[in-house]
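Only one chain is shown below, in structure tokens, and it's the form predicted alone.
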Amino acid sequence: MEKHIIEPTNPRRDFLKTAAIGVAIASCGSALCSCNKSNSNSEDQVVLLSPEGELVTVDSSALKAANKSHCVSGEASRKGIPGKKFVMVVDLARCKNAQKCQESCDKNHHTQYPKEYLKVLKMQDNPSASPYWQPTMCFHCDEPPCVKVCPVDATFKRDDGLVLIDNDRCIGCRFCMAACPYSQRVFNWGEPEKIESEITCKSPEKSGVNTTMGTVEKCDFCPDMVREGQMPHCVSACPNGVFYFGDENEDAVSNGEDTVRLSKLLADRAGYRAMEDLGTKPRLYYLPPVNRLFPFEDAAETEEDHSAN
């Protein structure tokens, strides 16, 4: 079967591209056209491509931004995407602690230490060996042992891969973060901040948003943005391509800029999964930190260096 190559999204493209749909514009004649106003300021309008793949010239008080947060019913959000088998692979050897892919994630998701959900790790596999930097987060396992302790189905694993938390079943029992082997959940435990939001339904494809004190929350590789084709946050947020996003049944991963084969870039990379042996079969991949293209730089032995000069 012909195989096919997941396109990076564009989110400003997307943007304009929802944008003229959503003004229906069908022709210069449209009532939204501004292409014969003369008296027109120009700083007010705006070019775009119609779904009829004219450019056309719109007043910029006509647009309204897309609304992406609409709500996903409880039983949509429980299954998944349909046809879709979501991977994420970390390439070490791109990784210099930017940090970027972390800030993104805690504003997106309305965390913030030492609540978070993915954190960048100085790794070292022995002495003598060079350190690195490992982004860690859910690895959302085919096998989870989380779901299989939870006493009240709060968290499950959907079809397309992903692994989430419903907020209103969870109990916090905390059974599932002593059976995560990768300790990659968190728990509220005191009253989270009330966040100021467009969104009015609670959904498990919302995390971070109304959540409650006493309940459990964690990396959910942004079904929300995966659900309107956009990658997940700490994706795009990367400056150097660290982390590879994409659909394993296409056989393909994007980190924004180049697509690649997702099972040659592991055959290649000689990429491997975190604690392998204990057949948690995670959908999170990691390439080893070979031909780094940045030195290893630890961000407090540089703040000392300079203090001390």
Second form
Amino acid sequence: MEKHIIEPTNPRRDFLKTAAIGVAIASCGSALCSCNKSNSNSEDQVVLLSPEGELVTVDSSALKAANKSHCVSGEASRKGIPGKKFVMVVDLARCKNAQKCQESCDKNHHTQYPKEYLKVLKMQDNPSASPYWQPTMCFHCDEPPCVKVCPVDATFKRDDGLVLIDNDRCIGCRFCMAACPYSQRVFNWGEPEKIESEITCKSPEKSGVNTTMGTVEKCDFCPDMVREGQMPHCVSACPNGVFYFGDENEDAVSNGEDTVRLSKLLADRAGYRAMEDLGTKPRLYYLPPVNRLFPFEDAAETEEDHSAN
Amino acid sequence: MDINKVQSNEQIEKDLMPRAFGPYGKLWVVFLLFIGGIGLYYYVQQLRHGLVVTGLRDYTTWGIYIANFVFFVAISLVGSLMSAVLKLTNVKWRTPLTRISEMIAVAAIMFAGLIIIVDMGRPDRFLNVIFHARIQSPITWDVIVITTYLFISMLLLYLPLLPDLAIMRDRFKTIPKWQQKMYAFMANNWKGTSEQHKILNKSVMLLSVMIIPVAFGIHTVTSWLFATTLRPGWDSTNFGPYFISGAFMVGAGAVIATMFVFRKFYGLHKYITLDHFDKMGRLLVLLSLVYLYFNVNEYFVPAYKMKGSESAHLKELFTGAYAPLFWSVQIGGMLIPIIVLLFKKGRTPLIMFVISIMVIVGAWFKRFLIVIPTLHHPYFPMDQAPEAWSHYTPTFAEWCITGGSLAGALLIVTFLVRYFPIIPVEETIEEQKGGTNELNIERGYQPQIEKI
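Swap state to the form predicted in complex with its partner chain from the form predicted alone:
Time for the whole complex; same chain goes first.
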């Protein structure tokens, strides 16, 4: 599988790679970019993915090194990326609990067990059904119960669909944690370990960087990566292409390997959202664990069978 | 008033005016200060290290602080019960019990506010609740109604105190200067003219009417902190009346406990009579029966259906880890009190004191059972979390802080009793005269009804 992924066979992947390289050049000097990789590949013409989602071809000489990475804070971070409506699709048939998503998420958000934004849960819908692995994170609901109950507007819903947290405003009442039926919010119970990072940006778009005692955190769909034209960390880390991320307005999602029509994918594969009956309207869809790529194996061999849903 | 023998005014004043602490009183204050001090010490630790000093973690994000908060809000409803509901229904025997009820109410609601700040991860950002207030959050509603309730309760404590403050200002000549000044300041030029009485009566009547919806408001909104979520065990339309009926019940229990204690230590047998105990006992039975009714609705109906998401929660309460606590609380804190107090022999001071303590302790742990077990049954499995997170054991620090808040509330009651008459003096004197003053005329706008 690993090998299959690395091979750049898909045109979309090439495009993404090029785009990533392009933006990486554009934001060279950024702490996040992988400049060392891209330098050797730079050519005269560079294809860029603009923040508006358009493809632009520019001469590499026209590119200037940006002197900072995307640090969007204040009011702008509450508005969202214009014209976007982010959506994620998680293909449960491909997940074998490799936990690369979790590791990458932990690394890039400076979190560690047991405070994690992404958890791969062992699910079993009924006693006769085979258990399956379910990568679970904030669903960025369109009717977010957490946002509804926040007394201070510390957690908010953006136009681009994301639900984020302003850790400089959160009062730590934990009402949002009680309200979230998916238990996807985590709390800084004690003084968090100081992270060694050159990123000083304080932004709701950089969860985990501005980690503050007594406040709530959760998955943010990595808007800082998205602004740079890259995929959220879990998407790019997954060796099996479980995660599709994209824009509902464009009706396209990609797992970094295949780019597909969102509507067709959901229609063909019977995509569903967790606990639809709660009315939260998640922005994360699951594809049911049928015709699986891997047999279910639980390394931990936990004796308990958890029923869910 | 059922005072067997008509007392002289001087005798009444002598009996009811506040007194310096005796040896027991001093010991009690030292004890409360000690408990409160330990609580304060651990709260400083919590401020320094964060909520990590508690037994709370992700999943079980609310614990005994929130249970204690609900308890305090519940207790505070007693003020509106005794001074508003019984006033408007023209119940005469309430007179000696109104002030102590208001004192409990004010102390409880103050500490309800404090304990909620203790539960906050960032108490330093408390003012965000005002500066960034969002009206759709039940917490904002709670801030609004609790503040309103605190102010109305303080007024309902203060205004009827005016005539007594004037008496103390005029009679107490041997007390320290600061105390004299305090009484003079607080009496606010009260002379007892009929004009003043008229304004006072009108104000108290208005406040009594106002406080009832606000009292329902504080506890209904408090129940909505849970009922507005989607979690099994909290997702109940029954929660508002369930909380309110429980609050009135524990409030009546608190009045019985305090009237027993003060009657004994202040020798108020002439003013708080056996008849008062009998009537409070009946009232408690009535309130407990209402609470029992809402309990049946709250547990029987979901248990009959055993909906998937609810069943884990209900089974844990009925037969699981929380079953011993659940049944102790339901039987000891509700059923036994109802049965015992149904009998006349049960409605005697000492038995009622024991029963009221059972009701109060039961009520506290009932709030624990409402808040915590639900959090152990999220929709998604918890197997990724550390094993310890599927239980909740409050830490020593947490118990100390909670105990400190209870001690603090009792300390406020104790000091209010130390400096202000626990039984309305002027009202007692006037009532003994046979209802000639305007207070009684005002109250007599309704036809006289029989004592219940």
